Amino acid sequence: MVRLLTWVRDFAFLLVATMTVLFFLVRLAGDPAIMLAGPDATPAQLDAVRHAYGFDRGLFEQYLIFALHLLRLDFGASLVDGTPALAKVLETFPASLYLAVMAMGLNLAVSIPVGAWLGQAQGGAARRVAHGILSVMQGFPGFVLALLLVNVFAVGLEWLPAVGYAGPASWVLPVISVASFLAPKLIRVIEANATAAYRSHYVRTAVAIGAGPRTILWRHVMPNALLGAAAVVGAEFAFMVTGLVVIETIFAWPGIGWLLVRSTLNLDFPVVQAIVFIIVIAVFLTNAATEAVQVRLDPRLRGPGAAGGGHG
């Protein structure tokens, strides 16, 4: 309970704080009755255009609307075409969440076993090939791979689509790019959680026992290698789940960060905030979720009194 009502506090200073500064920062941004009115529009039109959506109105007193618009989830209309902020907004996380769980799938299925074997291999040269194929994939830009992949893929072989959200065709790219993009880093993570797992006292008296390889890493050593990793885990999922910007717009995938993009150029306030409130919930559950989950797998973390000791 205790944990709970922490997480329900820590929860509110973090929306409030993060869509006030929001509020603000977006109308440096620019004039939105310009971009609604046209760079045509007389002083006059413009004058009409700032009064119809409040904009003509003290920043305080349009802050303190958006808060108690904000209390009731009401972020107004988008700008550009007059629907519900909000609803707009949640028609295309799905898109985004859908991504993100392609990806994470895929990135959990390479890593995993490649970092397991990296963390018992000793020595070689598979070895040193495998740790220079991640430096350069480390340094290499994802929307750079997800360049090449479109034009490799579809514009040269013409074997899959560049763009859209149709059908598992579609999908392809756009995790593969987002999986190579976050796999380079868990893999080197659970490396090296699987290396000192090896150096450990428990894995030591499985060895003096006679317990047998396999037995030794998905017994005694990836359960703790995995453990250590949850965190790199939860925090490339939250990344994922708030809009991958760049990768949404070279696809045309119809998803958050896409959206985000649109709007921002647009100086779609409403919208705008309505993407900042739903990343925020993602982000902090997502956490929520992944401390939990630690806290679930390792006693240690409850606190004191908690039992000890790893898996062995």
The other form holds:
Amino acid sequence: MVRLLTWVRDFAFLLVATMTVLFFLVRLAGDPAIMLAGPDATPAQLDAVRHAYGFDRGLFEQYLIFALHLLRLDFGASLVDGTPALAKVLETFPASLYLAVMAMGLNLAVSIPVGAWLGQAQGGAARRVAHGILSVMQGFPGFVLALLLVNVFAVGLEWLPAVGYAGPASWVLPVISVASFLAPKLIRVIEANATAAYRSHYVRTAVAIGAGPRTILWRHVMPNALLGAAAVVGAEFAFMVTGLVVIETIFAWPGIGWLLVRSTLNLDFPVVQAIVFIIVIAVFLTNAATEAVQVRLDPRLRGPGAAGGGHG
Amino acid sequence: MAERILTSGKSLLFLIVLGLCLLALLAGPYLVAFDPGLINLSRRFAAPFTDGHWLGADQLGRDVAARLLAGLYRSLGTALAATAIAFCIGTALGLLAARSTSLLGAFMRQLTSFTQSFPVFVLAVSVIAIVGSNGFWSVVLTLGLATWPVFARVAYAEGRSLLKREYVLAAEMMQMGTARLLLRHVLPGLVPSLSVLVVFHFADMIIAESALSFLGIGAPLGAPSWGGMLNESRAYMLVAPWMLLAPAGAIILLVVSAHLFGQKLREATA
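The form predicted together with the partner chain, contrasted with the form predicted on its own above:
After this comes the whole thing, all chains and molecules, with the earlier chain placed first.
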């Protein structure tokens, strides 16, 4: 019960803080009326636009109106095409979610076996090469990789479409691009956890009573290694939105990231605010869900005093 | 220990890359005969190593090497300045929060735990676009001000444990002031973990700057920047692949070598 209350309080604090910062930054910047009415507008036209959108009132008054509207989830209309901002954002959300889920699926499909293989033993030429590749990939800028992939597979070989959102062929490059900057980190964590599990007493016991290497890996080592990796998966899910902004723009993927870039370039601030609002909620819920899943999976996190962990 | 860190292959690569950057910054103007903004349509898409264009020319006949060099100034400048801002603010606030038992400490804890879960780049994109994109300093300030919690989190966590050490308690008992205590006795203990963080943050800032310029909300249009060059190259990948490969190679070399150095540093200080 106490946890739920803290959760609600944190959530409210986060929302109010983000929205306040965004509101004032948006209003303190350039004049949105010029952008709305066009560069050739007469002063009278500008005044009409200012009045229609409420830009002529005091800053604080605008903030109060904004806050009241926010309570009703009303962000106003997009300055570009007049459709409700929130609806416009929610329309693009599924496309981003598909991309995120597919990339996470590929990430898990690659990271779990590779992490298990690396954790099983030390040394050997193949593992050294894999470690080298991982070290390089960990620092590799994802969007540069995406451009190089487009150059090779779409422009050079013409195997795959360079942009778009039509059919599985157009999903390949974006999904690989996003997964490529998630996998190295996850592989490293799974490897480290598996290595630690192999050194534990319960694995030694399993070996002593004659369990085969397969049973040891999948029954004893991996469940514990993946338990620790659950937190990383959750964090990666939350942080994926950062990668989506650039990757979606490169591939013209009709998701929330591309919309954010287009809206910021157009100074379409109702839509920008709605996007940030949705992202804050999505990230917060992802983190909460991660914690809940961890507590469910790991009995050690349950009970008084054990929950949360926190920082420091 | 310093010797062990510096003589490993990973660090050597980074030192060589840094040396190349320095060389390019100092000698670049003598090696590249062109102005980065000079348009010469008769040399459109000139191939590398023709007419004195070491790395070829772009769709307006501008020299790619000259633009790469000018972009290096922007990338290094942005990354260094943004890292410095984030480091100073983050470390100072993190240490103060670790020391303070009052409202400031509670507020700081709340703030850093939120920013840990918030996609900072999204915020930076919206803020830079709003505040006005065509400035070196607006990008630097936004990146620095948006990312300082990275340092605050570490300074807070490690500062807390250092503040419980006997030598700190002894200094405290001798009535040492907070500023002096933190600077003289706590900060030196944070050097290993913070220096690792600085290296990784520098690499992240290089990526962030080029990503923002790529999206058209970092460097102003037409100004030479690695991200902007990448963006322009997309339309001409088939006719002029060097327009993509030159900035891509530069970013990869700088970021990956910094990352490898950071990994080495972390191993050595762990």
